[in-house]
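First, one chain by itself: the form predicted alone, in structure tokens.
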Amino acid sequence: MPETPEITAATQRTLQGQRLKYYIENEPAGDRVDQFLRAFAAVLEFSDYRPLLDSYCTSSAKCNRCAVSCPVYLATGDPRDIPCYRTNLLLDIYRRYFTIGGAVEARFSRSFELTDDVIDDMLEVFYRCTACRRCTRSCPMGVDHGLITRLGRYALSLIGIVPKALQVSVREQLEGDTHNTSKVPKEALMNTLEFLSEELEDILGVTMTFPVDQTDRDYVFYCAVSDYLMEPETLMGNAAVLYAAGDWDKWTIGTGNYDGINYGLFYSDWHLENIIKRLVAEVTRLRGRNVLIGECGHASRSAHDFVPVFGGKEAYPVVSFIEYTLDCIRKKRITLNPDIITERVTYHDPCNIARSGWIVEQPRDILRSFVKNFVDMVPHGQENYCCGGGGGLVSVDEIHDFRMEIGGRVKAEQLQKVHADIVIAPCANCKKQLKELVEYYELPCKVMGLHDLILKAIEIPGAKSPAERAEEAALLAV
């Protein structure tokens, strides 16, 4: 890893992209402060914001017991990079204009006043923020400094304040021909799914076709819809241990919506909720039983947490697809073989899976029953380090710098710190990050998916084997 100069506060704003302004669509015309107040006053009123604000203003959220835990504010030592400086600038906001005591104490002395330089603040601070949410599992008090976040990108959307990446995407996938974000039509999908059976045949012998728009089975799969065209390696995984469990006359993809991305949990609670109806009334088409997420951080989180939520009455069970392949796993459904993965393995934990407690134990489960050469970094599980690019930022391809400068500068270093052969990381977007991360700082080691590798062990009857695929995929190499 090369040496990297230290980021001085003169030179990170740049690397940020001027307050991120030469790339936001709409910028509000009149009195923004006007506007941001009456956007706020209406989260405020239509939803159940209040109560924590009001529970966050009367405990100390200025400790800075959160500093530390912040990849960002540890690459720069900027105090605005503080998770509890980002967290009061809202919490003074409501402070002042939403509580009897703000109201009084601004009658009587001079007390905080919202201004255009405080909105163009916010809007840095809140996009400089991977939204990974360490911190919170630091704070004294409990301050969920990522919600934060997302509330103050909300109230900023309402104004038109929002990156054109974020906001172009949610676009196409609420209102735009193909109701995804990466703009794949419904042709393009099935030539992929045609091509990747082909693929499939070729690596392992045996015919797959894909299932759509089946109706009555067990699982209707959500993946990223960018994984149909960036990690294949990826879907042919999910798909041999579907197909080597006995379950592939269980599951399906549907036509009417594939895309699993849910944006609006970046910065719009409004986007969240549309997104999510759309996945359940995909799936009440289909009459399908179960959601099946494959390997996407957000996605998975945005799902597990929010079909619940949003789902009303057709609030279907969500299962990633790394609890699915552990069960098949435990009940001796799927075989894989140990002799066959020999390099320097480690594991990257998706903020939007770990950081709960979710998914962390699982994926490790899976690969240490056929990896022999795994290691863990430090920290990892709930402790672990975003991967730079998430809250939407990895999204953003104009702040590239920022995100391998600043970032993703402390997960460059624990990638290493672990001398790993291959990274695996069960997320698309941490999938993108690291992998720029890896070629930015010149590091020796592979990003890959938990069923990229899985794929290459797996045992299937009838098939080729592991170790025939090898041979094989050694001499194509060549």
Contents of the next structure:
Amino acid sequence: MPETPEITAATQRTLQGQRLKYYIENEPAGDRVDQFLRAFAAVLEFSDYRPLLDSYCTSSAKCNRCAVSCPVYLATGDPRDIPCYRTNLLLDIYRRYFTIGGAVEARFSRSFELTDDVIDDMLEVFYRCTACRRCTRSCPMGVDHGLITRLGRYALSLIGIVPKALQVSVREQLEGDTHNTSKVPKEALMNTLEFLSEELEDILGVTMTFPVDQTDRDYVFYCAVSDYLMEPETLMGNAAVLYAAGDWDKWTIGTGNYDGINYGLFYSDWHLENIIKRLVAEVTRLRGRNVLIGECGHASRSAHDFVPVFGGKEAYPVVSFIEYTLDCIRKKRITLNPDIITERVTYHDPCNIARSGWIVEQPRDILRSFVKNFVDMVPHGQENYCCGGGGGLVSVDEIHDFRMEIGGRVKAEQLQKVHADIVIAPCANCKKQLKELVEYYELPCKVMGLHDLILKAIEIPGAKSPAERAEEAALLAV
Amino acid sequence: MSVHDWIDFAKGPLFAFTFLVMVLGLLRHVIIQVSSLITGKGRRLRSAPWRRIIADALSWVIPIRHMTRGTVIFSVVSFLFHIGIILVPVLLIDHIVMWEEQLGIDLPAIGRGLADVLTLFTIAAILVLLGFRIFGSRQRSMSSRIDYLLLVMILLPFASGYAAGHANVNPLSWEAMMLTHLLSAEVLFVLVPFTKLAHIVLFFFDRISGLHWQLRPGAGDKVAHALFGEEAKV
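Mind sharing the form predicted together with the partner chain? What's above is the form predicted alone.
In what comes next, the whole complex appears, and the chain from above leads the way.
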């Protein structure tokens, strides 16, 4: 185990040799090149990627400015980790097999040819990328490398090349009995909610029964379903805000669909759309008015960006829980006690909500309102570094070493430099990856959700005060 | 034909022809992009985050805030390079005369002194960019012949134009240098629509390519059905 995440030329040399190996459920049999070209042709026929690819093929300057923006490249220094290299793998295929210029060139010269080796290269480099899209912001031309990597993953998935962990989860969500990625049955959900109610009663001293399948509510709540199993503090924080703001009778959880996760965002238009449609259908069933998304970067982005695209006439407004909480603070509907959190706190921006500039200042405004010792990492916000588990990689257990040594190395270096006691990460995937990084590099900080911290400081009329709760927690800890 | 006839030919019909090739080639790119955005995306364009996309695109006009660790030198050099290759060819007094004569366009000229400085900056910037490609292992690994060739092709009209205007640095006759200047610029005109230089117009479409996240509804199912039949499974 490395003692420090610091990146040196020597570590880069070592890391360049590390190859990514993930399980694939059914390795494609037969001619992979032919299968890939048929799959890519189908995508081009029915989707509308052609003008984008035409433009990128012609104008990509290959200036390499993107290289130093990529945390994976920074860790390895391997030319194959340059975002532009990755993008050009797919652009070369498009240019050669799907444009007239490419066909003509192939007749008269020895031009690029798609081989099994190129497929192997794509299989690896498209999943070495954490889909954080930091490179997109550094490309002077505006080439969206994240979009192209995703398209490459999509075409690969259509010939069966996709990490098994992602495929199995999506299958359960779209075709399984539980309709969620963690296979949490309705009974287990109800038990968890009951447990959360009891915990909240213990902590706060008030009774909150979670609203389930209530109709005509303002908000239908979705979080990453794994939060019901692994992040009870975040959910209790969410509940405390809704309760304190007087909105307890304005929200509901739907038992028809309670998973905000959408791995389609990472590798498939096909799945992305169908998962969004299921989410929208549940809101319609409950006659809800808004989609309220808990702390999860990719769930927030997929709902926020794709409910308007795929929702049709039922494109409900999507509200991030972070925006909701900030609104409650600004309207003085909730109060956070500024004397409870004394530790040094930093904030990790989940790429999926920060890169576009959508949610950057809101969580900081919330934190600064009750945390005295708040410090930002450098860089942060829209220019943040990915935790190293983005793009679905955090769910792929077998690439743990890659995520620690390469994908998350720059983030670990940042965490080490910021000297924070607590790092706030409002995202199920980021939290899991950061907790593993903290353990791996033995960093002296604790990873928490935003609402975990809010739960400690929120003032609720008729409930125990934050100071009382802190005392009780201290006693329990002893 | 005397060399002066060749110069007149290069300044006249050849200039008009190659310039037309460039304009029509670029126009083709614009038409394809605009029409495919309208027909392909249609109503989805309305729900696109336009404000964010446009603000981001504009922030690249003067990309100071995009200069991060490891990109500062490249960004400054590249910026100077672009200032030179936009301003000098368009606004140098000798070119203004050509625009007027050949295309009937009247533009204000920049002073010769400024044009000289910009030209020298541009030449220096091209040499630095070439240096990056040749000596930077990262850039070299990504570069193909055309990437080097285009920089040289841009260098030629700038260097020959400067030499033609400054007898003291011109190793050849004025006529030879002027002909080199005209012909190299005209070859470049023809190359523009077919090479990455087409980013003169495609830049604007690349910069708004975030629009392509507005995916086509129903396309995913159609792809799956075409490949795996109506009962396609995950």
